[in-house]
Amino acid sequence: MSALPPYATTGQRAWYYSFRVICGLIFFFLIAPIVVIIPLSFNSQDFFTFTPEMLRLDPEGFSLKHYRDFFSNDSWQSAMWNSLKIAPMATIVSVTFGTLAAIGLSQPHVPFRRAIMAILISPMIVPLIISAAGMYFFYSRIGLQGTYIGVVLAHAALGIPFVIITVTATLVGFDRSLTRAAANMGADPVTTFFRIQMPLILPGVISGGLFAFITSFDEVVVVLFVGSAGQKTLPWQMFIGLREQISPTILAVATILVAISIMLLATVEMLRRRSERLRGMSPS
């Protein structure tokens, strides 16, 4: 429905516009909870409440104190660094293992393919609380509970299904004769992988990696069990913030993260358009 054709009837016209309105409302539903936290993060009070001062737009009702708290408070700062140390490592682990396995799975004639697939997808389908408790006991026994490595491994396991799903999806359309052609011309398997296969499945790998990153970055159940106070991540700190202490600091953190994600998403989009322009493609 790129545009309404000039010969559209009144009914079609009405449907066209009401459909757009419906979609607009759904987008509004998606975005409203995020929009609402932004003004509240500037609340001068320590509650998640729109105060009368805020509604009157009285400057008294607003303050930056929750932002100051985030940047000056040691526990928030160390939580942020922990998150930034854990999520990328977990992502690297799951993307590396996951991509290799997805390539293996996409070969013709893989024995026990269904069973293997089910095992690899399992971290996504086992209810999180069961995984968390199980990991807690098992990791304690092998000395991984309460360590950085333990949290990274646990988060990597949770991210793997996303990598497997996205990469196998891109490999479905992969033309196997390309690798054969490369091998024919004397490329060894490693070169073939990095020069031929990797660039083609890269979008799948990146999107799987993003899912894995977000899984770790936003994960609170498993880290509460597998981590100890030294690995307190941002979601953990937010969880405490919600439970034990009324502090809109978590809204300030969320606002900062939303701003960063908007910038990231916009940058990606801009880069994509730029590369399209450079390659002489017109945006479809």
Partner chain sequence: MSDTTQNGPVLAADGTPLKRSLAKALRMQKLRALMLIAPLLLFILVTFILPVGDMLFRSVDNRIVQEVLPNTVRALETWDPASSEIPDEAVFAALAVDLKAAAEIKVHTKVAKRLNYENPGLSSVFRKSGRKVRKWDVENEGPYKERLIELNDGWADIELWRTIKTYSGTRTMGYFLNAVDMKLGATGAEVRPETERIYNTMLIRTMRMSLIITFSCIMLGYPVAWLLANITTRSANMLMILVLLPFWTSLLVRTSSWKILLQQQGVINDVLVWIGLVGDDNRLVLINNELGTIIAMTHILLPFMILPMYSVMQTIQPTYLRAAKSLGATNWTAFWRVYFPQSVPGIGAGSILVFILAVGYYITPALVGGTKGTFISNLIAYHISTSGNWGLGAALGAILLAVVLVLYWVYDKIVGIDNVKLG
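Rigid core: the largest C-alpha set superposing within 1.5 Å between the two forms. The structure presented is a predicted model; accordingly, all values stated were derived computationally and were not measured. Positions refer to the first chain, counted from 1. First, how it differs from the form predicted on its own.
- Residue displacement note: P235 has its CA displaced by under 2 Å between the two forms (rigid core superposed).
- Core-superposed comparison between the two forms: CA of D218 displaced by less than 2 Å.
- Put the two forms on the same core and the Cα of F62 is off by 2 Å or more between the two forms.
Can I get the form predicted on its own as well, since the one above is the form predicted together with its partner chain?
Just this one chain is shown here; partners and other molecules are left out.
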């Protein structure tokens, strides 16, 4: 919002400053729970509260013991490696099928496009507990319950809607005369896709892939239903830690996940701006 003009009325000035106060309160409400856990993860004691030493900013009140416990504990490391194995595979599946679905649904001659789109993005709308229960009963009948493939496919199903939405948004500004020109020059559809279309929609594809990765890496409800002890992921281990033994190591893990999420979201924002620049360069 631009600065107030000198002729603004009293009501306009009141709304101008009230709007900023409201936005600041909302931002504080959203960010405060995240900010609080970061200093608590450096607590030298096994408490979930600020100790007197921390409040006095005494160096003895701070320690990296919980981070050392995370990197030295076998249970935490096993869960982390499971997450690092499952999330990339689920992301690859999500990006592959989500991109193909978005490109297909962007064609004007495809019948029932809106109905198909609604079905494909339904995992974002349906409560997660319902999706998890349905996956559990379905996987139990086909032998995928408690397997890595089952967890990967379940996470991919949750990530595909994000890929479809981001790629579809990128295709809105795509100049289709480029693909027609490539076809007129003798390029086959596969060559046209990889040489013409893919470079222009790549920012949207990568953005959708990052969202799919975050969804898989942070997901806990579905993996509780379709996974087993062998597929215990990092969020699952955090859930167990909160339920069985409350350890501040959870705060250290949460801080690491927050840092990873911030880096991924910053990457998404850079890709979004690059996508806007590419669309601005398009002849359309």
